[in-house]
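A single chain comes next, written as structure tokens; it is the form predicted on its own.
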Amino acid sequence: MNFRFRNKALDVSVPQVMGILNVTPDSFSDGGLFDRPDVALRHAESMIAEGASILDVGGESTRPGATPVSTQEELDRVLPVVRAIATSLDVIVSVDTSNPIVISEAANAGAHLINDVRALRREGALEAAVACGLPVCLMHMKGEPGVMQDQPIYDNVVDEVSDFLLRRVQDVMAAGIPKDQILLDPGFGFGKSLEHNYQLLNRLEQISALGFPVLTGLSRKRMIAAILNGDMSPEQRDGASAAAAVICAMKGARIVRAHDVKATWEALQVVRATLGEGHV
């Protein structure tokens, strides 16, 4: 069960771990961490010593209020760390972004992956995926990421998130991406209440079982804190966030997007013996 990224292939019949690498100034756990091309570098370093098998770089923030930046701001921020990761580390480099110019201008700087939480709805976006040829994430997310947390309503959240991922599959596939370079992620945490995220764990399987591998993305999110201390520290949320990647990875999720690498990867190890999957 190899999927392929551009030159790389990743075996996606056992869970792996996305390290997640915002080059931002205002991300809700690590903003301005990262934001320097030489210090984002060195903290890749240590994601892929820790057992990251893919680096996905964010040049605009998509918490609940963020504020867009420009396209300028984005590229600035975003290749020059793409370039480097791409021409010195062995790792599959994934881009957070929506905008068009970013996905081609990333797909030449030597992106492997598209991982946009709009899935590709943003005007231009899907047009500019299919112009690079690379892999892509489909992500559901109800409304926009200013607004998003806005008491949203749903009848039945799994049912939903399912029926949009499949929609935007076709949509996606009508234009020319094969199904076999699509992701998809149900989006935890976009546009979604306390009770919709635990709804969606819980059911994950019915995400999994559409016939595309899984992304999911918990970690350190408010979902893990509104259950333990709400004032606790993003860092303070790593434990159990390790634990939803187990219950991720156990209910099919093949790649799970963590800042805590290490001790996912750890996690993961349980779930990969106690599948029989063996120790990797």
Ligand code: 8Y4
The other form holds:
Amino acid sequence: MNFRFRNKALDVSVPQVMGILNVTPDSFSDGGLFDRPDVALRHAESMIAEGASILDVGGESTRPGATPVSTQEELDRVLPVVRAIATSLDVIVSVDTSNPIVISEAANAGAHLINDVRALRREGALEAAVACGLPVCLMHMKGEPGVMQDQPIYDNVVDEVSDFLLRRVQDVMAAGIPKDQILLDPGFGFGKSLEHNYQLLNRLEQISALGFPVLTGLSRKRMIAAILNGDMSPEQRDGASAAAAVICAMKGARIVRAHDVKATWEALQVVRATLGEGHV
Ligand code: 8Y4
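Cool, the form predicted on its own is there; where's the form predicted in complex with the named molecule?
Next comes the full complex, and the chain you just saw is listed first.
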């Protein structure tokens, strides 16, 4: 089962890894603007060698309390990296953005996928996505970063996420994005309590049954840290993150977004061997 990304195709009957490539300043210890694309390119090469078929380039932090970034700053962070990877490496380049200008410019720079945690709900974002012709990942988020973790309430989190995603699918298809160019994501950690996140994980089949390839991101998130001993550093969460990736893939997710690509890719090979290609 192939999913088309511009001039590339990806077999999503096999679980795939999306490697996370942050280009926010806090992810660079010696982040001079000049060497950023170089540093990012080396990180990109190593994630591809470890098994990533997609790289997600993000220049805006969605962490609660993070300072909002200007369009120019987001463009300056993201475009050189997207351009460098798209021109020199054989990988699908995803751009993590909600900004219509960044959507258009990243497409011009060679990006293959728009990954928007706001599901193209920002003014102008849907129009920009339609105009650039790229596939989109629509993610569920309740509220906005900053307030989304303040006592989120659901009657039934799985039903509500599911209803939201289907309504967004209708809207983006009505605007002109083809059905076969849509990925769905339940948005782990985005406006959900620990209990909500694990209810969603336990019943992820319901999201997979919507008829679109599902992408999930749990890597190093609080829902992982919360079930481990005390204050585990981000890297110390990678074993549990890989276990969560396995659960997602067993419940039908086709793409898992992760920091530790090697551990995630290896864990997903167990899923592949268990289910067999095309038997999810
Ligand atoms: C440690 C490390 C703690 C990372 C928290 C985080 C998703 C996503 C993000 C996701 C899709 C993050 C851009 C949040 N999460 N895109 N983006 N799905 N499609 N937090 O789950 O990684 S950023």
